[in-house]
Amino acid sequence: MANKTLLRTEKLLTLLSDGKFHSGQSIAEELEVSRTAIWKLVQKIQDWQITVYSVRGRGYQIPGGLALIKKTPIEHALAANNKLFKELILLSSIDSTSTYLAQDWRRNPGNGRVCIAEHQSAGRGRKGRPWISPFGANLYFSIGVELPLGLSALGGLSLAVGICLCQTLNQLTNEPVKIKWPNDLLMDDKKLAGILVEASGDTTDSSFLNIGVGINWDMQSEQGKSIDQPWANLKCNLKRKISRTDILAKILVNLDKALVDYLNFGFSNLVELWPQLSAMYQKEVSIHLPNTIVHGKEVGVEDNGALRVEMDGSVKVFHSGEVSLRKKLWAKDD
């Protein structure tokens, strides 16, 4: 879709995000366009699945209307607290954040930056899995960052950004949040969020970090019907009403400090939380490896992230990327 149109088209979804009747005049003097090209800005808003009601003599209208993220309060957080982040990139549709700050970075390298988009059509989780994001529903974002910390310094990168989350959210729920080693969250067993770091750059010197992140906030039965497993929804734990902007703020001004803790520090100074804060820890567990799938109890991490197991009187060591987590269901005469 060219630019042009796309601008037109979140013009037209902030103008119906209030839920009342706009007429096709009104919103054709608003927006420059002709009454025809309105219906096909509102075709576009319904292909990211949105209802848009059109009733003649009345106009267009969002039923109950849209609660968007806004971009400005999120960067007078930025702005006041961060040292990482110095762009920040909010837009209505994308195929995926991950995937556009991986082309964003390639085209112009240099300040850390934020992408959130309100969908995504073709959005990335763990092992090219894909993340189901109908719009509005959801908090999809991904940061990207240059760190002068080579690949081989980034264990437990991923455990440090579910840390710095779980944290964050745990001061506004009522569930608590913990982690699934090594990427997921999870409120009440179910999954809450998920997190996916990809990083390119050299052995030892620097990397380019790009820190996907998706959190399920008022999704509903409908539309998280194909994902594979219980999920739980943010919006309906939280001790007290509070916008998707406004936690959105608070998770990256957190992140922007869990980041530069980690540069300075690694992930070593944060082992000592892991008990607290695992949905598993000393729970049986089945890991699955590529060709087996072995049992035992967690108990505990390395100072890299990876995963202590213990099975048949010893501790075992599992790396990221090399297990998923499930937990085994055991008999009772076991």
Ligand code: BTN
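If you're wondering where the values come from, they're calculated on a predicted model, not measured in any experiment. Residue numbers count along the first chain shown, from 1. What changes on going to the form predicted together with ligand BTN:
Considering the motion between these two forms, the entry in 283, 67, 27, 172 that lies on the hinge linking the two rigid parts is 67.
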Given for the second form:
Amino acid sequence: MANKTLLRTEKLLTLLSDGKFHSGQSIAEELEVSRTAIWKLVQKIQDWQITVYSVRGRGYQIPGGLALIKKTPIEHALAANNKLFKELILLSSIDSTSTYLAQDWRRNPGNGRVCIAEHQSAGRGRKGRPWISPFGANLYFSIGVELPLGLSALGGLSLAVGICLCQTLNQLTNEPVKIKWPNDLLMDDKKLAGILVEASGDTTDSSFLNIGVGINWDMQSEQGKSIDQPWANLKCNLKRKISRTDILAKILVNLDKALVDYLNFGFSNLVELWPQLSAMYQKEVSIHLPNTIVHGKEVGVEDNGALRVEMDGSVKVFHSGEVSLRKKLWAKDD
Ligand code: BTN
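Go ahead and give the structure of the form predicted together with ligand BTN, now that the form predicted alone is out.
Below: every chain and molecule of the assembly, starting with the one above.
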């Protein structure tokens, strides 16, 4: 989107974020464009899956308003605590925060960027799946950091990120948040969040990490209808009211610390936390491998983040694969 159009779209969103009706005329005056241009901008924000009422004689309204993410409080929280994250970028809409950081890093290598977006038009999940990203409904962010660790030392990193997110969210929710190896956060066995870690670099000395996180916040069933698995929202499971801005600030402060800890101590210090945080610890699971499915009992993780599964009396380790709870094989009237 051209810069001018983006700025106008952002102004329009800020105006309508109060949840009140604004006449086409008053918006046109405020944005210094024609009423037809306003109509086009409204179409644009509807493409971002925002509901906008348009009522003859009253104007435009976003029902319920929008609590937009604010940059300054997050910057303040980071300024007080942070070691790795140097720059915060908050965007209304982007194809994908992870793609943005990867491209940005190629153009302008540098360390410690965080990119947050209200909407992603091409959000990416693992294994090439799309990540549904309606405007303002969830949290979408990516972190780009360069660490003095070779790729071979990153085995447990995505689990360390998952553990950090899990612990942060567990302080806020009344339902426990658990990890499904390697990168999903579940609540009540439904997907609450996903982590996408992309790394490049050399095997021994340094790597550039692009850590993307999507957390479902208040997504409507209609918005998430194409998601092919049960999913949960965070907002309705909070112990107390807290804004997306404050949650992001807490998460980023904690992730900064978790990455520094990983740098200093690796994953082995976190292995003992796995039993209480894993959604499948000591449960019968199926591991979906490229050409086969194997079954066993999940019995923990290794120092390098691999999953330990007990099978036929011995423990096997898995470095990749999709894990699911094993379906019961007996008939329903047993
Ligand atoms: C998964 O569970 O498949 C991982 C999902 C990761 C989604 C996040 S949203 C922010 C960042 N930008 C993306 O395009 N993907 C990640």
